[in-house]
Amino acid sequence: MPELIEVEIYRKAAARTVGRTVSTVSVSGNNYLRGGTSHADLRSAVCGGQLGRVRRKGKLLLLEIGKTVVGVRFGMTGRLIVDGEVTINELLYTTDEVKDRHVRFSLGFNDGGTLVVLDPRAFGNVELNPDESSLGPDAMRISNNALQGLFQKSRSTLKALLLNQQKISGIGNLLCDEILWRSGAAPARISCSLNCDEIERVSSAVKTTIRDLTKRGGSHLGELQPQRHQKGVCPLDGARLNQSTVAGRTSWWCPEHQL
């Protein structure tokens, strides 16, 4: 969290700044910069440049400023503020307060507007010209054929595959558990063991879950989310949910219908 749904909300908000000229840039410290980017490099690359386009690939927000691309990753607790307006008021695993000490990155524009990243736990980062080729197809746009091909060829668990940003980008832990719960597939199931019908169900669930939760406004708004606790039960059949660690992540799933 945030996952692709939240970053898409950020993208739409940041798009309001297209056409503006950057006058200032600040970063809370060099530890928030990645890929060998320094504060001096960042300042030299973007100050005086015009924001020409705002894009997203997976969980990565991409700001095209002049000839430079600034990549912003939001980690677990990152939120975006545009012209003083918080784009998402509540985000799981973080405070909804706006505090100066949580500002990690900001752009100031000639017209007085701002684009600010709040990140209390500082797990996000900023990078000049990030390697977009390292990311797989965006989960919001990937074709069913491409999805099905991934499942057929992979010997990873379903959870590991769906969370592998090099294979398919944008799905995080909450979306992943919701997708697998809806599709009836267990997170530890080996991907290539699925039959054609099961592959179709998981592929369809990727698309429908992202679409449904986008309409609701967040990756945390699925049916499974309120039951992700020790006494949680499956919203479909009432069975006690299992908690296990799969692909290094806490997973909640139903032992009755997720096979």
The other form holds:
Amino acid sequence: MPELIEVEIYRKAAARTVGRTVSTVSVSGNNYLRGGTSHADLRSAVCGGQLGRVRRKGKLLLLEIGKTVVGVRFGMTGRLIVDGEVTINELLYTTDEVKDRHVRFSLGFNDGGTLVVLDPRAFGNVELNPDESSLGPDAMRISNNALQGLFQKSRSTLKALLLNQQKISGIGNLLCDEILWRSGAAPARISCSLNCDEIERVSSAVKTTIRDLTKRGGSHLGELQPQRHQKGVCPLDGARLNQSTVAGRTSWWCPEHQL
DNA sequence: ATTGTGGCCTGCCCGC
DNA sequence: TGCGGGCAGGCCACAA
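Requested next: the structure of the form predicted in complex with the DNA (the form predicted on its own having been shown above).
What follows is the entire complex, opening with the chain shown before.
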């Protein structure tokens, strides 16, 4: 469930290692590397390199090491541990325990520190020089104009648009449902059918929801989240929530105020 | 251009 | 008590 909020927490933690020199790197198994990156590529690219900037685009964490960019995707259950310190204790849909067999990627630094990715389900991956242009603008930084333009132009549903990382990056399923709930828009609404007021409401909810849940400390800390279950009711008006699959994802929304 | 399906993989919870 | 089935959601390949 790491969405942009969690990955931003990871980015800040990883930034503590800026300036250090990488001495070792390891990746478990063969399926955690992606995009043609091999173990040998990775080792020769990062070992002896110095950690420069640590960036984030959407849910993608970018570590600049020497002349190389190492991209880390956390999938659903990826957590980052820096110098032995767990950056996020509780992650939904996975265990909070730290187990050796969940270690998928690790960097060792010459000062003895480490940067470790734990990922029980191994949906995440690591890739050298990932294509950043395949991701749309980060949801936190996208301009209001660009955001509103997206809604005006897209013929897909709101749910599909907000989850489309090529158009706007960083929003996951939980954040998406919370944003739509706060905007009073139904997930299956066709984006370009929204009027100006509705577009304004949804696009401002993107920003305010992310800001708000960042303050609370996680994308699972929205108002809607505790009600995402069979007997769940709308925290706003008490109506029984609807559930259905929209854009291939489980969606919960209020039939009373999300139109 | 857009939507739908299935697969990846493990932990957790439910019912038998 | 233990087992198995279903489900959670990020992301991709593929089909329609």
